[in-house]
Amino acid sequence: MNRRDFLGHTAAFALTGLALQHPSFSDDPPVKVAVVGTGGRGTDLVRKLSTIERANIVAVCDDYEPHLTRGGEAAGPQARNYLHYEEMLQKEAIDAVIVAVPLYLHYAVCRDAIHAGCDVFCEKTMCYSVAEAQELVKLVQAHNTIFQVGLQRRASAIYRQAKAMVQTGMLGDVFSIKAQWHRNGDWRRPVPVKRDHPDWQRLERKLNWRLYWPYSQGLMTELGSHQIDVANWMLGTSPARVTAFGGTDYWKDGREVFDNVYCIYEYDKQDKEGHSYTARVTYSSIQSNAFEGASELIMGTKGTLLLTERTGLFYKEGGEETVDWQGGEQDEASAAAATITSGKTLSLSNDPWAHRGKPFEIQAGSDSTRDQLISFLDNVQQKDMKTICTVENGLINTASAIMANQAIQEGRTVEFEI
């Protein structure tokens, strides 16, 4: 069997391993959903789940009432509106709940719905503390509880295509990942009574709790998590250390929270030789300048992955203008493989980037967010506790996540430990 050949094989099995499977239900009744924190993400999740036909959302929840009507609309006359979810567990028959709160709520609200024998899908970042995503992980293990977590990547047909082509060999050795976030803003919402009001700070830090460390992480958890995660997936494992730097040098508003880091993570390998060898992956966020936006730069010693949600490119190292499976004869196997998990194909971009040769361009049009959603649902129908983003890969995800803080904090690399 020459390369082609093989490449064409496992990357077949891959991909077919890698789909997103979305099997019909019609004879299973649609799966009752509450939704708690109905803020800009969680009413984001209602509309989602609105489109799912095997999705019956029977409750929204919010305590602060803007947000509570806003959900409430979007979820639909048949939901009713709850200012506390436990009043909300208590009196409705709920089979899964959508935790999209504040993240330092994250912990108790998951832990009361499963203790309600309810399903879970929590938002990322999973927990506040790797302490709270320890217990989290144990409850879930001892209540057999089918729990997600919304890093939506792990959703995306660009993203389970990548991962694919890393597990196959197509990109040889990943040495290092570079990723950034960068955006050109205050992160700052509005509050709705003036700072001479009795309620404002109150307000304030209500809707800007991400500013704040004590309901907040920061830029890592809110945005640096979904591409750490990445890393760990396409790498296979955690990281084992971190070094990082970071500060509030620009938003000078009282804000406590960083407006920007920079982190080297570290990652123990082996080559299929078994040799060892350290892969790194830079990260940084920043809220100052929104040039290079939102990407995962994945390099290895065959080519090149650059990733986003909406797109995907791969370049093979030299310029060449095929891959292994593409062009000339082709066996069945080799075929399959070039048909992606969203039922695309890698085709020539129109728009190369001439000193790197022209690329392969990954094509989808799905919506990771709903996908995510769905892929929740089947599981939670089938009663599979083996979702896309388990509570323990939630455990691995908080904890690299909060390390790069601790680094930026006490100034040292700092080991992972959970």
The other form holds:
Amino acid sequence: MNRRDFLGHTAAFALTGLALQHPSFSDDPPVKVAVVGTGGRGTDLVRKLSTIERANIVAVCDDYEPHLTRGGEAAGPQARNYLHYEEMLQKEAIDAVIVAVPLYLHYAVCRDAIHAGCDVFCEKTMCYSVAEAQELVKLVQAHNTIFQVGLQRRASAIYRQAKAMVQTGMLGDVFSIKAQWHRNGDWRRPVPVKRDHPDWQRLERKLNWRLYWPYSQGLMTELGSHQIDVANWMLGTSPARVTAFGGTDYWKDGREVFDNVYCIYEYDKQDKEGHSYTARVTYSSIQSNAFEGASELIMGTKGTLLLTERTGLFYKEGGEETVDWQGGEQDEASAAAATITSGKTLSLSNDPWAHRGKPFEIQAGSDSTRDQLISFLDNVQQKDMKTICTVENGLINTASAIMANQAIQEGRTVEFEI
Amino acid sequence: MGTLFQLWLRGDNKGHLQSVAFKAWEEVDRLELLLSRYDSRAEIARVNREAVERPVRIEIELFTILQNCQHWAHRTNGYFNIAYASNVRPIGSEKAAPFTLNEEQRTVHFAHDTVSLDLGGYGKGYALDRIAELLRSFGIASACVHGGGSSVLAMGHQENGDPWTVDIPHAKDPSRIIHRRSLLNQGFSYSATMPDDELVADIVDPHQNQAIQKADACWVLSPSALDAEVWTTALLAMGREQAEEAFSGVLDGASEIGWA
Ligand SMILES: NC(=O)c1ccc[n+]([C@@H]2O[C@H](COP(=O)([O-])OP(=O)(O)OC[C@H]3O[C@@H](n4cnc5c(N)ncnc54)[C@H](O)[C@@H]3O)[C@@H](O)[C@H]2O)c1
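Just the form predicted on its own so far, so send over the form predicted in complex with the partner chain.
Up next: the whole complex, starting with the chain shown before.
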């Protein structure tokens, strides 16, 4: 394939990736939405919902007043504020509930919302435990609830394009994925009172719930779940087993969860001829160095995708086709690449990307957090249970993320079981 | 905003200051996704894509910002104009408004397909004011924060009790410091036009619709970093002579203008 052919085949993503298509239902009344948990994420969701015509935010709820006030302001004057979600579910006629409370409460709020007859959008990770996730699957199925998990990369034009590229074989066979979310920070929310204040302990647990095991599953559910979902989605299956290490090594500040995790996931796959093989995914999340940030590298025999929420880059693998792929302008990187492909020496360039030539860029085009909400509201209006991230996807994602914690805690390889 | 922000915080608990600093950076990231026209995911980028076709419903915060920008355009005789490049043809003697806001629907609608909004002369100051609010809410009384070196906000004092200070460079020779000002719970903004280098001639006279050609620099001290930033942008666009005539050194009583 030469460059022209290549571009010809892929002209559709020359600029922006594969955006979700939203049918418009101008005649349908707007969906009456309520948001439970207007902390950091919940308020973001309120802000996004406030820009979507088919959403009518009728209520917001948070049991912490400062967050409730902020959420209410972002929602607008038509929304009523509640401190208790049970009261809200009782008093309001709500079509869909958006759940953005801490992880350990996801199941209870989803369950009660479903019992109240509402459709549900639940932030990732869907549940604190696999058992809860399994219960939720049953509930959703029994009530025909329209249910979506907030893994917004599923709505991103970049990731949707990536999935299409993997599926059509543009990357060749994918044996390896490398993903990480690296930060350099304490991952703490500031507590508004001093340490010796009688409320400090309570507020610390309330605001920094993600640092303590009873409420959180740490880095794997707060960050890793997004990226393990990408791996599962790209590989088209769930992991078979994982081995992992981690600890609390840098931030010795009283937190319980790990501040660094390193995992190797194995996926049992079969090629077209029915031969089995194993694909491996390495994942790390650390909090003492932010160099690589958050990204996923999908490594196929014919090409590599470097994915972030802002841009996706496609690099063709080196080999005979590389010179064609270079095409047009001879900038420094492609000149070096041309030299390499004509068989001289790799050490000509110290740029690890140079021999791959110019990457093909995929743009986000829009905000995936907003797009996933529009998609959910479409499903609600159409009464279509097949959302872009179903409760079954949520169960697999929960199990995939948590099994790494188990591997670390028990010091063994853990098999995927649901 | 594609700008480097730096923050100095004073307090007696390092851990607390650290978490507050990270919270401030989260706020900068959040505002970037609201106000950056260069990031296709940002709210303002969506407006620029869609508001030509139809009225676009926007977040309450952005709506309030756009209302405030209209107010500033009025207050600066049109020299502060976030739609400066939009080239809307004059209708009669009045220029048509480049965009209209509908408060009830909370929508923005562009008048013309060349309209595009750029909050580049607003975002840094706005971000600094939001950061100051956040710092106060977590009990921090002394801090200094800047965006890109040209927008500064100071609260309280330095460790030795001295006020925070900024050095103001000469417009044509930035290595020459011509003023040192103390900031007493104030915002500061410095803006310069450098016509030698087209790339940085980023202040545009909205009435002529072209980049300012004369080398000039102006600074404003104000209780709010946002006001300071908006004023410097507008005053430079207006040009020194006209600005001095119109505002004679004092803006709203509390602010101060200087030319470098
Ligand atoms: N998809 C994403 O990119 C993304 C990003 C951030 C967070 N999240 C997820 O969103 C969820 C919330 O995270 P966050 O960062 O916003 O945390 P947060 O602590 O800022 O917000 C949680 C809010 O829930 C409130 N809350 C707790 N118990 C409640 C109750 N019983 N009733 C009502 N409100 C209650 C808290 O007061 C708080 O305001 C988590 O599951 C997290 O993983 C997702």
